[in-house]
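First comes one chain, alone, set out as structure tokens in the form predicted on its own.
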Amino acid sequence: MLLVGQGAREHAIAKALKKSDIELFAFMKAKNPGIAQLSAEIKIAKLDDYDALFAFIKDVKPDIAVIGPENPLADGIVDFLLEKGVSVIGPTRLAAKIESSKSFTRDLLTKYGIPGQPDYKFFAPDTIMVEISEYVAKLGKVAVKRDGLAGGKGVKLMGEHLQDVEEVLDFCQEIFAKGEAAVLEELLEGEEFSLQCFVSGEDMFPTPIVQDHKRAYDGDKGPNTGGMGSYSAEDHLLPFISAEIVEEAKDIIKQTAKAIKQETGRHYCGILYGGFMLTPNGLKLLEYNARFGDPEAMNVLPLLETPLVDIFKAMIKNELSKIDIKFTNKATVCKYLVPEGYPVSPKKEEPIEVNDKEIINEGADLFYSSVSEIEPGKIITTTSRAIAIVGIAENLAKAEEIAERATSFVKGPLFHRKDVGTKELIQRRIDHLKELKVL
């Protein structure tokens, strides 16, 4: 089994795969010590270095490859591996546009009449600014997004990041200067959740829903990040998201998988992850990702009772509906330790100490993210998230306590959101939906 990627999401995939007796080979751009420890052989190279990748697969001869991050998917790594005779968990470049191009996604959902769409409009780099002003005036408030990939940090909201129309126009100009289109959508209000699904053709199987936290600081303050932490509940729902709402979300993902097959001529084989928001006007789709979430993968993969390798093999054979997939009924809380200054001006190449034995003794799990092991036992930070700590327990309160205690066993110039998974934060979510008369 070949694993491509070097983050905490990939470490979570590696741990889940190694619960079975398999040989794991990892292709990474930096040495993730957790993945390296689980691998029979690793190769350090840029993820778009296809010469190095080809040499590696000729050497290790994997039967299946699993692609973790979004950028290689958008670049067409799956197409390359399929050409070389390797089966892959991950969509082709064209199907991966469900994440890499917001215009592709919105237009696809419109074309096939799939529900959950907000009001939206795309503006090309040659757009006259008055057209944008008129659209903002029509909607009142908008969310402004880059059309392409932005690492979870390419969205700005009016009233929070953008104070008026002038600031909206300035941000659009920034996007246009990069040669990208800007997407303006109606500003939705509600509560978000993530639904990650195994998808093979028109068959899909959902994982427990998760809520992520994009803002950098406690109380949902500060700039957007790649995700500061996340939680899932023991009943696989959330205290403010019902089973009926999850069924709606599942149906939207199922319809989308069918539409991708019709549109691209090839069935989707990989993870399809919908970012949803429950609003006063019903369930809305914010975005799609073509892979596991980071941090959401760390919530759901440790709960898997069914071997992940068996699920992947069934997906490759297009027999996903024949396998019985089960998850443990426990709650999870993931807290990310990130470099001081993240995400605006993060400290980098700082040494950190991780006492993995004490973390395990607390009943927590840990996943190495954007760090590099420059020599045995010496780990330094990069400019992104460093270590994910996950508490798993019978309920959210216990899972949060475990995760919070375990963070103290990572030393270095790092910080984390202490409020992820707390009773107070979850109550704010409930109160928010009550104020909006959704609950």
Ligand code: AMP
Contents of the next structure:
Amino acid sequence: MLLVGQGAREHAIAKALKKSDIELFAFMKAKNPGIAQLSAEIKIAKLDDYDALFAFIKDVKPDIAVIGPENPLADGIVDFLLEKGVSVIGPTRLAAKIESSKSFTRDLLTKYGIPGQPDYKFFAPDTIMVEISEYVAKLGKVAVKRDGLAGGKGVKLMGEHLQDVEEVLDFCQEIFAKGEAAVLEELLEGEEFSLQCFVSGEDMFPTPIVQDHKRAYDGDKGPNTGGMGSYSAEDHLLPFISAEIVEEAKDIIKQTAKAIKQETGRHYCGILYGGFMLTPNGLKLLEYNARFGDPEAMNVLPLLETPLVDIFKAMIKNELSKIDIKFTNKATVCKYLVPEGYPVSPKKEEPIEVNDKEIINEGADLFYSSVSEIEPGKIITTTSRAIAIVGIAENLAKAEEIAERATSFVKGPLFHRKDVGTKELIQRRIDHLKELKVL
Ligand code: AMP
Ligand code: GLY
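Cool, the form predicted on its own is there; where's the form predicted in complex with adenosine monophosphate (AMP)?
Up next: the whole complex, starting with the chain shown before.
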């Protein structure tokens, strides 16, 4: 089995795969010590170095490849591997547009009449400003996004990052100057959750829903990040998201997989992750990702009772509906330790010490992210998230306690959000939906 990618999400995939007796080969741009330890062989190269990738697959001859991150998917790594005869978990370049192109996605959902769309409009780089200000006047408040991949950091919201129409127009011009289109959407208010599904053609199987935390600091303050932590509950719902809402979200994902097949002429084989928001006007789809979430993969994969390798094999044979997929009924809390100054001016190349034995002793698990093992046992930070700590227990309070205690066994210039998964934070989410009269 070949794994592409080097983050904590890929470390979580590697751990889940290695629960079965398989040989793992990892293609990474930096040496993730956790993945390296689980692998029979690794290759360090840029993920778009297809010569290095080809040489590696000729050498290790993987039967199946799984692609962790979004950039190689958008780049067409799956098309390349399929052409070389390797079966792949991950969509082709065309299907990965469901994540890499917001215009592709919004237009697809509109064309196939799939529910959950906010009011939206795309503006090409040559748009005259008056057209944009008219649209803002029509909607009141808007969210402004670039059309392409932005690591979750490409969105600006009116009332938060953009104070008035002038600032909206300035941001649009900034986007246009790069030759990209901008999308304006009605500004939605509500609570978000992530639903990651295994998808193979028209078959899909959901994993437990998760809530991520985009903001850098406690109390949802500070700049947006790649995600500072996430939690999931023992009943696989959230205290403010019912089974009915999850059914609606599943149905949207199912219809989308079908529409992708019709549009691209090919079965979608991979993970389809919907970022949803429950609002006073019902369930809305904010974005799709064509892969597991990071951190959300660290919530759901450790709960899998069914071997991940069996699920992947069934997806490739188009037999996903034939296997019985089970998740343990436990709660999970994932806290990301990130370099001081992240995401604005992160301290990089700082040594950190990880006492993995103590972390495991606390009943937690750890997943290495953007760190580099420069010599055996010597780990330094990069500019991004460093280590994810996950607590798993019979309820959220216990899982949070375990995760929080375990964070103290990583030493170095790092910080984390102490409020992820706490009772207070979850109560705020509930109160928010009550204020909006959703609950
Ligand atoms: P996206 O890049 O589309 O996934 O958006 C990233 C984040 O921006 C989401 O997780 C939301 O927190 C926020 N966001 C995106 N679209 C909207 C919207 N229309 N209204 C309010 N918030 C949004
Ligand atoms: N947690 C957000 C993402 O993976 O894009």
